[in-house]
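Below you'll find only one chain, the form predicted alone, shown as structure tokens.
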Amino acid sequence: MHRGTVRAKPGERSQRAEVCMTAQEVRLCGLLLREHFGEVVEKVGTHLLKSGAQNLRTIIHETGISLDLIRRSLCVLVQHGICMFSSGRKGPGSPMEYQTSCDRILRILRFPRYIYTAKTLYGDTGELIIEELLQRGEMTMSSTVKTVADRLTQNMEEGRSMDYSEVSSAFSKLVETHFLQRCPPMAGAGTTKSATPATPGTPAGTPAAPVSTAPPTPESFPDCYKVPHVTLIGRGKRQLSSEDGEDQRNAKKARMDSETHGDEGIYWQVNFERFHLHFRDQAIISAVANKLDQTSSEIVRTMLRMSEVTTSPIATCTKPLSANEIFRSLPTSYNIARPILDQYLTLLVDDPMEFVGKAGESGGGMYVVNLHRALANLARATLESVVQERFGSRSARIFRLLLRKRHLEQKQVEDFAMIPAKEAKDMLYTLLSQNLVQLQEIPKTPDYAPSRTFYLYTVNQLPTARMLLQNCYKTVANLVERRLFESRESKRLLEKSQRIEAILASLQASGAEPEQLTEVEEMITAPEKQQLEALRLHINKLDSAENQVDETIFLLESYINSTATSAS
């Protein structure tokens, strides 16, 4: 077995197919874990990976956690969906048995930019919608409605608040465009009810036992995106700010826990996917606009949002479009003319890139959008950008010169990247102790002489790509592991500071005198405030980072998964 990697057990892997994990994504699910959800939940979910499909009694025997903890755990996973459950290896009546996957914990990474998605689509309404459903792993559509209207009103000028049925829209766009899907019912479960065991009105501690071999996608049922008729007349509540309404707003939650509107037991998840082909179909459109121009980024764009409900999400190109097509569906705004727009087309097809193909003559011409080689070429790309930023432009140049040419000896790598010899000589070693670059024999006669024998240079795209995510896993693990120390090296400080905001807070919203909250903000020290700042500011930065090489992870991810998928 490859060194650093976790594989299930033999007797313990699930019935799809195998699934290997390394020591750095394991490790970066356990933090993430952590983070989110505490260390109880991290330990199961650690354990989980590591050990594959288990029952309840196993789970408790190897972890030791008490069996209360574990129900918690397992409820908070897969009320997130991050762990699923079905009948036990034996058939029906063996008990129940919990696996999870690296894919589902490392979507939590990701989090921030679901949400600014949303944002940058349906404004501040679709952005609460999206972080209420991720905090929270599912609601029905009515509960989601609420907190959001609640939350809009929160955050307006006196007098003014949200209406339920702008919400409502906003849910419904989402839901349109497969941005959000129904959870999948349980098979066999007498009524509605939610896809996993940990609905919202569930008990913590009383996950409840499917009937099916296996969950359900939630595409697999008719009703996914099918948005119910809800009765919400309505507009959203500001929150009491004083101690003494705290019965009131108990009182207020029981009123609302026992409402109906139409939509119980039908609970809303996000799809993760939708997002995922949305993040690769940017990715494309944003590198034809820095290779080509802003209009062939328009065409592209077109055709990928033409091609949306008829593409298949593992399809490595979209179907066929007309120049026709095209043209009709082109932005108003951009007033490109018929001529122009063959002239495009052509440009791209001629592209070395190859994003965009020729499938046919019909129609003007048919045209497809590349997508495995679009990603290929996004890959690449990257690769040679992480060359060039570790071991600078003369051992990117022979990285790509390798990439083009696939097997060069070191004389013709010389001679083509127009290296001396001594300097390009330890450039391809450096780049072959860094394994971005390989070394292939070719002997002449079969007793593999050096004197008879041919030493080509080459790089393997695919396997290097997969190198370098593993590298992705570990720095972006590193990055978390900081955060964390430096968020718990400063704690006392934190909670002070968020104390006097609170107090701040309580006082603003009662009208208070103008002295006494400056005697408030005064309980914080000038070296605190500067050592708050700085903490703030090298806690912003590691995020940027984090989310900065999560974009390249979901690229070579992409690339990895397109290429198996092809290949299969």
Contents of the next structure:
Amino acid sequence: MHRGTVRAKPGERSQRAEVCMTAQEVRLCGLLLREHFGEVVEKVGTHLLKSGAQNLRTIIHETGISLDLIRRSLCVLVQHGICMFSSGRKGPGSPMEYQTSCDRILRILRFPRYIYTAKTLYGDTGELIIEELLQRGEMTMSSTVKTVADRLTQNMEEGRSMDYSEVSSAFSKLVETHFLQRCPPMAGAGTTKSATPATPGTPAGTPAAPVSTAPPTPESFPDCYKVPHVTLIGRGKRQLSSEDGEDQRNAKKARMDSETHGDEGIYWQVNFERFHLHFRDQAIISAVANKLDQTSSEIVRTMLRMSEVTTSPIATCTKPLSANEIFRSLPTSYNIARPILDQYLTLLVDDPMEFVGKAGESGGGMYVVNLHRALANLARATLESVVQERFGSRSARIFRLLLRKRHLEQKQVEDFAMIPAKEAKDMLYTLLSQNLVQLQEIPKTPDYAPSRTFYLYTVNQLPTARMLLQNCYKTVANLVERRLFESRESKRLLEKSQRIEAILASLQASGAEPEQLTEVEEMITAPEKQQLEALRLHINKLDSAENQVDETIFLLESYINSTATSAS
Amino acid sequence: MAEVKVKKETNLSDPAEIENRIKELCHQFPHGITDQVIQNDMPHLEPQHRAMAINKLLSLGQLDLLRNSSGLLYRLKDTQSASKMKGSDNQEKLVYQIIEDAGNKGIWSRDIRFKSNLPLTEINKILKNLESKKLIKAVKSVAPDRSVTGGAWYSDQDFESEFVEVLNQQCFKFLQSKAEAARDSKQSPMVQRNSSFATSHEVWKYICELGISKVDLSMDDIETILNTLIYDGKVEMTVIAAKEGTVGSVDGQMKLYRGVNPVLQPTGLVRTPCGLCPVTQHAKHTYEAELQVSAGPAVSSSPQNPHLESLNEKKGLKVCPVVCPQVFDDCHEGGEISPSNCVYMMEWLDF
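Next up, can you give the form predicted together with the partner chain of this protein, since the form predicted alone came first?
So here's everything in the complex, that chain up top.
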């Protein structure tokens, strides 16, 4: 079904994490790498995606890129947590092997959403902290605080500046709520940076590097969420002219500060999983708000908030919460009486979507949020939405009917859906050709004669979701390509407009006459201005479309991942 | 002294008297009498004479001959219907009987032939006779049985999809307004939810009162319509236990329906032209579609997916108003169709 599906070599799969990818995913990853890091990194990254884990020599040999460039590309990829390295297959002592995986690169697509979430939760300070960390991959707390303070000061009025302590406290809050985490110290391969042992339980003094299994997760280290004691006193500095600009891609200029703040060697990264849990919770809450009402969604929000730290990311449902606890934890603005809360909870339990389940009777009733079931329902609603928009409401009716009744003959579909036979047949065949519906043969006789076989239509939710996910990847790749194309087409014009803006800025700074300014402004003709405006609109539209499709991607990915964990 | 019953001895030699006696017996036993009963009453009557009398009555059309499991039954014929058939001969009576037995469904002339074993020409003559006497009527469709015609949704073998659509919308409006009224009542959530439900009986009454249906609709018919609303994702159903005899309850259960809101807005993927561009695996389709594309963007009036037009009306959704041909699979950078030169992408961006 996918042209040129690329699979990892057979040997790799057993040892490493999932290296499964399709042509669409590789294409999208390549585009994202190109846009954020440049073409060289794109080449190296996509090569690693397609070939699995390789050592340096093989990479050089197969890509034909110089050692220096490859080294630097790998550096960039490692810095951003996209590429991991570990000892080779032949055991400790063999050359290091590098590997990447699609899902880490695809996260780049979601960066705007992470930044926006940080903004809604922790204001502008939080937004900039996350933005800096996403751009740099990993940083120490002190350098993050200083950079963010400088940036905030830049946007403030003259004479005002941002104190380091404010930024530090925002940083600490992000760590407390697990949105930021320490990068796992490199064990075995390099110098040990902290006293924490490489893997818990390894007796101190064992010199051997760990055998190459899945790399240790950041959370396997006990200090993962511990804010170090830093001495950071001062305020942000305003820069007069921004030489650095926003075009830094590969330049990870280390701040040549001679100051030390007590947290050297402790690097922080964004905890993507935590953001994903937050998005998942948000999706569930808004689904409840849509289906039921605001108050019910607030109750579910409270329940999810209470379970944030006690529920594991792969849990099927939250830990049971008693109605008493929920009542106490409701926000004070929601002044509802206890019996009314019980009614809301009962209604949530009775709802066919089964967002909330009842787990017992103690404490006034024990309730859980059914996470996996909610994800499955949201994925199902997504599939139904796609069928509805692509093929019309009557085809959507047939689709929903098959989801409910599982297996139906053609005649039964016509009868239940109340669609004339000819049209129903048409719609079913269209859905079949698009692989949204499958045909199951049940023979009455061993010879599979068509006249003596039952042909049943059915919908399998999981494979259909996977297929749509691939569609999403292709769509996003198309949108990115179109965006790059539009920019390329108008490159000359864009450069001209940038030059003129720079001239204007410098003229203004040096106090030029208004006539001079207007003269410079008029260097861009009216049609050119129109073209620029149209370009701006196009790019914005494509950008927001990418974000919208990413929402669909997130729902489908979460659903597919949830089935994988519950099946295991 | 006990009263002695005096029975008038039937004069067994008078056939008229025998016939009258038999008729009296029939009056006594309206369900019918057997030979045995007649014999008990007139023990001295010879079987021959009995048979003659019975045959006379039958030919006069005053007795009906029926068969049950134990033998033959004689029943007094309804005088009204007896007068109808006066003047008709046996064959006509037989044919009329067959047609009457068919009841509401009516019967094909071929079936009459099979049942009566009469030749076709005879049947046609008889039917013409009966028709002229206004006893039977040849019909195309007069209150035919549901199973024959397909029920309320078919008229002349045509599925009335418009009618179904209208009913669909009306039922949904009814349930929606009930749900809204419940929401606006601002009562406790349990009461709100319960009052947003409507039983299938209520919906049926509402539809009947609306009078939009020329055909009588049963509650079952309404339930099939409500089921289609469930498959549309607009309505949900629960079943509750109901006391026998409650209006609308069937087998101790009642079905309750209510309008629901969708759980998700149209998903992000379908707000892009690529999301609506269907994937295809048939090379033939893509080739034809490619020709269409290279011919120019004249596809905006394609009737294939009329629903796309309605998407433009959705607030805030700027969706490509043009149909995408089946080219998604063939679309790749550097190919004939690519994101850089996609006509639909261009139209969507400029919309």
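Between two forms, the rigid core is the largest collection of C-alphas that superpose within 1.5 Å. Residue numbers count along the first chain shown, from 1. Keep in mind it's a predicted model, so treat the numbers as computed, not measured.
**Student:** Note yes or no: does the Cα of residue 41 move by 2 Å or more between these two forms after the core is superposed?
**Tutor:** No; that C-alpha moves by less than 2 Å between these two forms.
**Student:** Relative to the superposed rigid core, does residue 520 relocate between these two forms - that is, does its Cα move 2 Å or more?
**Tutor:** For residue 520, whose C-alpha is compared between these two forms after core superposition, the shift is 2 Å or more.
**Student:** Any chance the CA of residue 50 moves 2 angstroms or more between these two forms, core superposed?
**Tutor:** Stays below the 2 Å threshold, so no.
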